[in-house]
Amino acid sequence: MSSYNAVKIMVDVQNLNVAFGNKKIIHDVSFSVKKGEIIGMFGISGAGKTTIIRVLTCQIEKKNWTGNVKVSDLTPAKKKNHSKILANIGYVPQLETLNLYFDFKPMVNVDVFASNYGMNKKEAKEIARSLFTILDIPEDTWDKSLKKMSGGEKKRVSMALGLIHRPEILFLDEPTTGVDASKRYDILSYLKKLNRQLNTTMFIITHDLEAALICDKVAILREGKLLEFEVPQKLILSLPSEGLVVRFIIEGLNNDKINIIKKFVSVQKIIRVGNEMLEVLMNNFEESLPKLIQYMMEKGIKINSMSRDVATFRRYFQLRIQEEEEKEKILM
């Protein structure tokens, strides 16, 4: 990558808001992307994820927001730049039915693509050709209809059709629903490799909080607010211990017993992750490990097996929402 893409913005987002009437959806929401970057945007429904993008993709009407935004250098706060950020973007949706049809064999579906795009058609199928071996669609399926296609085969399909006028950026929308879980890995993989070969920023808008394994940076929302964005690893790193966390599997965990274990001078956070089973991060780790078992057994409470981990992007963003709603109940 040379040094003037590792520094280009491509996506810039200053103090927007968003508001419909007298409801606010999106509340001061800043943030940067460079070229090439893969930003994950997580959040349970109506975070404001999707809002977001349909501001960047010249979707709300300038009088619902307010705010610095530019797309390439470009603001969709004035229409007349709509055309250029359109042309300069590509979407890929969540079911393949919005931009596929199941009828057409893949290169009929480039046709079309290319049509609506006025793409040169020799061109869009060369492009085509190139993405689909990027992607390993099986180049005898090329020429058979879509419906006779894996589910997996289709979303690889859908990425294409999304890279085919060559966008600079990239929308996916939970690129990984629909797909069998066993292939979900595979999706993330192939989005990683479109990205490093071809240098596409993208925005991947998910529920799926595996797809952090893929993402430069997350973005964490709740309710309209922007809570966290960085590079997942350092929000690991940013919890007590650097993220080291211990998991009991405990003989009838109940509220009562948590709350003891909460009573521990050196514990930090903790979260019920199964019936009986809890993670558990404090301060100076290995020094408070044997400390809490012996605390633990002097309370009554039965360890049947433990084990240590470092924290997932998962567990990081469950604690960060539960830290969200706490402050709210402290507020009430």
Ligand SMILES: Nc1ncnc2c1ncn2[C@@H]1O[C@H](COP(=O)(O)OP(=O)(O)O)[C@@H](O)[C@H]1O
Given for the second form:
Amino acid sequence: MSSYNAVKIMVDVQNLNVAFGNKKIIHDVSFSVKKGEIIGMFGISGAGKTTIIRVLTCQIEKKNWTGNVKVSDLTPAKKKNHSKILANIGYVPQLETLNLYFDFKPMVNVDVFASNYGMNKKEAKEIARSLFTILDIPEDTWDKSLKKMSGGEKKRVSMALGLIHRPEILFLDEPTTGVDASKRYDILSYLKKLNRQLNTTMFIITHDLEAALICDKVAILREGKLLEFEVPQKLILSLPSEGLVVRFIIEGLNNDKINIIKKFVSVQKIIRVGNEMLEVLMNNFEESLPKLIQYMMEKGIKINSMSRDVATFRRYFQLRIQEEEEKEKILM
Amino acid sequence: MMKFVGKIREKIINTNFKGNLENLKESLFRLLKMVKKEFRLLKTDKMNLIIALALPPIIIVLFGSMSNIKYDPVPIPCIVVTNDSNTFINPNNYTETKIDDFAILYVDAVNKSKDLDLIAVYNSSEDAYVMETARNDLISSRIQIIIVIPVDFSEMLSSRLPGIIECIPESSDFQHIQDNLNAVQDSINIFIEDNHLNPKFVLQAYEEYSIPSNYNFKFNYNITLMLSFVIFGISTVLTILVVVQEKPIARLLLTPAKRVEILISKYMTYMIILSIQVILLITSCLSQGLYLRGSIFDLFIALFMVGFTGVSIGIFISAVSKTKTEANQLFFAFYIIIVILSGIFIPISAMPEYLQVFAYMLPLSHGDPMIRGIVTKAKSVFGFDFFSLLCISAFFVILSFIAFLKRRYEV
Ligand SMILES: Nc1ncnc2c1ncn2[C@@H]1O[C@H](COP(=O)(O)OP(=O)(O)O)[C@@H](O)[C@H]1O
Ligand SMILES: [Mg+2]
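Can you return the structure of this protein in the form predicted in complex with the named molecule rather than the form predicted on its own?
Expanding to the full complex; the earlier chain stays at the top.
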């Protein structure tokens, strides 16, 4: 038996359906997650990301969902499993007000939460010290008022609290939403750091597509359906010509011009990414590119500049959602 | 040159005035829009608005329905104890003769009096412990006066001597002493008139449960009245926010902590604080010169019970309220109704029956009589009022748990 096969399945979801009354929210979702993986849950707001996480964290009553769900080998379907599951997972909510006692110091918050897992004060403090250090929370703030901390520091204290009992799985709901663009990357790299050092399995709910950079696998959700659950690079490679794109800046770009380009045989997908900017995916990229340029010149489309690149996850996501929307249109 | 300057000045004044008018207009416009916004904000919390608008008329109607009652003073419950013997032994010839039984005639007069409500007549020659029984009735507030017919009552009246009636009015409430004495006097007047007796009658009163003269009776009366209101009020106010205010409960529920545990921990905490409040309250009352006839232990238990009812109502309010304002509003609604119907404005026995039933379901209707009984009459804390409070608080404890278990928490 190779060591790779021995990696433990931490979360297993088979045919999950969630409905509130007559409203079906999640349709037949299945996936499984191995120990140490970072999973990014992507989807526009209302797609059902939070709902799936709520099922996994025992927050939705069994009468509202069906399917086989296991979180560290226990099913949230049984009420008696809840405290065992909750002892094994951590949760970092989107809003710090729901997570932290602002009137208490960080270390007091640590004590309050850790005691619910049966940890004593000394043990909790030790773990908190190491987490705070990894997260670069300045030591002189540990025993000062939490109210005086910056938003980013509060977020990091919140993350530390989620990990205080050394859970095997950590759920984070929109960890980068509402954080400065410059700090967003910091948060992500802290998560990666924690994941590497503690081997914690992580679920990151987000609509921040840059977060895919640190994810081992991404889940793409749309209207309660799981469209993809895969390694992000593999998804990009599945695009025409393994995700190679050509980017044009075209003078006076309009829908007519786009439709003309669309008619070219090898063109597979077109995304307008700015007022005058266009990205094109094609079959047989290397051969087709010169032909496309010639075709455009013949049709009188003036190319101001041109560059080639590999598609980002952001592009993949847009294309995948676009594809789904088109399918739906045809059905209607 | 001067003319020119003057013109400019005029112009400046003109534009300033116009400008000011413009500013004022804008300011008024903004103000109106802000008022509109305030109303919009108010509408987002409907429950609040309902309480704010509906409570005042409810209070007035409640008051009205109580004060429209023709408030006949309720007859004062009493017991007559007779020590009279109706057998008269003639000292001249040692023969027994039955003489007119004036004791029975007096009892008739008591029955006739509208101010008195005769509960029982005890005869001391039949039962040696009648006075004790009567005193217990006085303690339990079953009666307000013990009327005692003295020895040789009939004999003296037969001999046309002035009669004597003794009475023991309940005097813990100094405002009622005179009413009690007047009622007895009324029965005496009826008795004299009906039987054409010598009007020179003596009424001897022995105040029972009155405050010793070296204590301030007014202070005693008022403080006793205050106690239940104070302990109920502060313990409720202290707890009405404990659930609504604590947002991270949502996150605590994602640890192995259970809802039941969270609420029990709140009850435990506020019971400890309540004990301290009660101790401080008792200590300050005694140091200020409260005359406590009963035991400190009984008073402690009584105040704790009233306070605990407040804690349970407070936590219940907190568990059902969505916002802090809503909790405050609900508290005010609860408190004012509980106070109005507590019996301090109008005795509960004078209320219409449906209101009486409702009043007895409220804590302060029991708190005051229970505490007064302990302070003024050394009554035991364990009685009807205590068990009523136990039921009321149990009811709200259960409701608060149901509300908290159903409360929606989402992270
Ligand atoms: N308790 C609920 N009752 C009814 N509908 C709900 C409930 N919770 C979520 N929904 C609905 O489910 C859908 C998905 O919500 P959610 O999982 O929060 O989306 P996301 O986290 O992807 O933004 C939304 O349309 C939302 O209105
Ligand atoms: Mg969400």
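Here the rigid core means the biggest group of C-alpha atoms that line up within 1.5 Å when the two forms are laid on top of each other. Numbering follows the first chain given and starts at 1. As the structure is a prediction and not an experimental result, all values here were calculated from the model.
- Relative to the superposed core, residue 105 undergoes a C-alpha shift of no less than 2 Å between the two forms.
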